[in-house]
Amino acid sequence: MQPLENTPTADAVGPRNFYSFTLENLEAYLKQYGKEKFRAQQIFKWVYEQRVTDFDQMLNLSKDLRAELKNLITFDLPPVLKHLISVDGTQKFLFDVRDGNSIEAVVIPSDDRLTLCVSSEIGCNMGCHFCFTGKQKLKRRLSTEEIVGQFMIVQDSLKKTNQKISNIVFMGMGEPLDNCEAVFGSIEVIHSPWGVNLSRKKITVSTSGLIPEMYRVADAKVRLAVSLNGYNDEVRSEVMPINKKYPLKDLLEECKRYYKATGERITMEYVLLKGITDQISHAKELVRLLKDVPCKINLIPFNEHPGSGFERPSDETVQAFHTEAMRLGAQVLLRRTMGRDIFAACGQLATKVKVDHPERMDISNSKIGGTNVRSFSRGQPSV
């Protein structure tokens, strides 16, 4: 996938950024100034273990080494430009990743886990017609510093009630396999053990159906999510266009082949839209399409946004799909909605707060919004 105009490249002029290494690029790049391989473990080890950043203070490196490297390595991070949490303690953080533009990741809290969900570019070019984030278009894709930055700046913030990121998953702004080589490359060092050293079960990408990159998933040996929100290739192209290209047939085939390369089941993301995916007929149809799929669904009742032209069902409505999906034997998840009086909530995310898009909703009248319900029919939730 080639890079737009004003990503950031591994050919820069002048330092680079150690955020944008894996293990084996810095160990590349440091053998062109004739250092030692050891070297970048070395310094792997103090950023990510220790999370020292000062060369002075790396005391095993020598003193003429220390001072060479501060010409080759900076550790840029992208600036917080605006935090907020919620009244159900999601926090969403909004950073300034040059030229004007900024992006959102959000903290999820639950009782077992502590989920960060990250963005891969700057808007998004699949323009899916429930998602706020899909009305902005591309403006470019993230680098890997910039993904890799906002771990480990929010992880740097939880440090300070001792907090820790259990869970990532490739959900927020953008289309993760649409921007590959970041993505996959932060997530080698959110995994690595020389790294971040997050279990790859831990570790969710989303995608809405670019099917000629899906294979990239199981070969990462991360969990894969998949952005369904369609019970049959009518409904489906009606709100993401993406299925015009790659249909649900297709789609559910490369969903078959991940699973026989990884043993993992499919996250199947099922956004309920009023009179258009919440009916009890549309939770049979569901049910059905995905029968030979070895997956579970995850049910997301539609959040707003500023001129969405779609409605939330009512938790009525919410609550019998739920049902009848489970009595048909799916394995079902309702997801909690969490984040949604500060937009941080699924399909929420934009690339800047503006006038249209306020900071806050108010949601005092919603019982949805505040309630966690997870039902199973079997097997245990993950992310």
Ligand code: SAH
Second form
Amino acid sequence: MQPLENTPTADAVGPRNFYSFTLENLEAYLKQYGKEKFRAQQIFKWVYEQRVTDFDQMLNLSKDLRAELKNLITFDLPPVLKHLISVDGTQKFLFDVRDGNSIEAVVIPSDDRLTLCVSSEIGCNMGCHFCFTGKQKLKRRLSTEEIVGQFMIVQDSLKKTNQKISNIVFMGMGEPLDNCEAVFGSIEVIHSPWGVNLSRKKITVSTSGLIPEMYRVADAKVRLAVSLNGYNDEVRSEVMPINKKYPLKDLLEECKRYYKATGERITMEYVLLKGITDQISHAKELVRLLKDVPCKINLIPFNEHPGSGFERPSDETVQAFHTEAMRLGAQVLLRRTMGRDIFAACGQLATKVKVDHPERMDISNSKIGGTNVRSFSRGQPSV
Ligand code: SAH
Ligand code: SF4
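Mind pulling up the form predicted together with the ligand next to the form predicted alone we just looked at?
Up next: the whole complex, starting with the chain shown before.
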């Protein structure tokens, strides 16, 4: 599933974007130009520790070297088209990634953390029927610098209010395991001490279940979330076509392998779709299905978007499902929906600048479980 138009600057001639580099890559790149290895470490320190991105301010580099580096490396980040702040404190950043495409990153505050949800692709080919991104076919995979760029722009913006990203989840637009090279490259930058230096335990990759690539999540020693969304193969295949290729039995075996390798429990995301996945009997089947998989379940009441054909269950139904799953002994979480007034909730992210006018999208009149905007979960994992 990898080949397609990929990493826009990877093979480009001319200056390379700094945010595409791991330490090792930069050392190799500088070596091509006869520069010492330790220069890479120095530049990394300036950029990620000091947030200095002007070579003229990197005073431990000689003047000549600084002049040369300016022709070899840029620090461009995708321009921010919009920055929206929800009444609940959720923030959405819309970035221009050229060709009329945009991507979104969302910051979700909670008691003890500030979680950044990043996009990994423009659109998504997995075609899950309930997902707004899935309706927009894959246009392009993001590059490492576009993923790291989302982090840096948001972090720089939060600094103004003395806030800091504490967790990052790959739960925005796209299927991260369909873009492994860039996703795991960005993870290396984000967790490494020479980079952003965020603990691996604070990084979560969410997948619809691309089994052949799941071992990489364990190898990177980051957390795994799986979009389950069905309590048996029939239902899951109906809402997530990928299940026909990678059915539940194999998926759950792979999850157990992840647990064996890392000792970390998996977060199972389960979208509650009215009449399809939200009944008490479904809760029973779900708990039975997961009985020997070390995991916690994250319930996400469906976030409505125009023309989806699915409905959000009532708050009472959601509550009853949650209670039943808990009664049966599952560790199951139901979280407040965040950012719906700025169209930033799970499955509501769009790719086109033109169609993306979330602040104009009137969801206040849509019947959402019999209530308006107030409701439960966003599906943010408890990691
Ligand atoms: N492609 C990855 C990560 C992005 S989707 C994956 O599928 O895991 C992140 C989460 O949003 C998934 O768990 C998905 O099931 C959920 N989601 C998608 N559309 C949604 C919607 N309309 N309402 C609620 N959750 C949704
Ligand atoms: Fe893609 Fe995830 Fe949406 Fe499915 S739920 S279409 S895998 S982004």
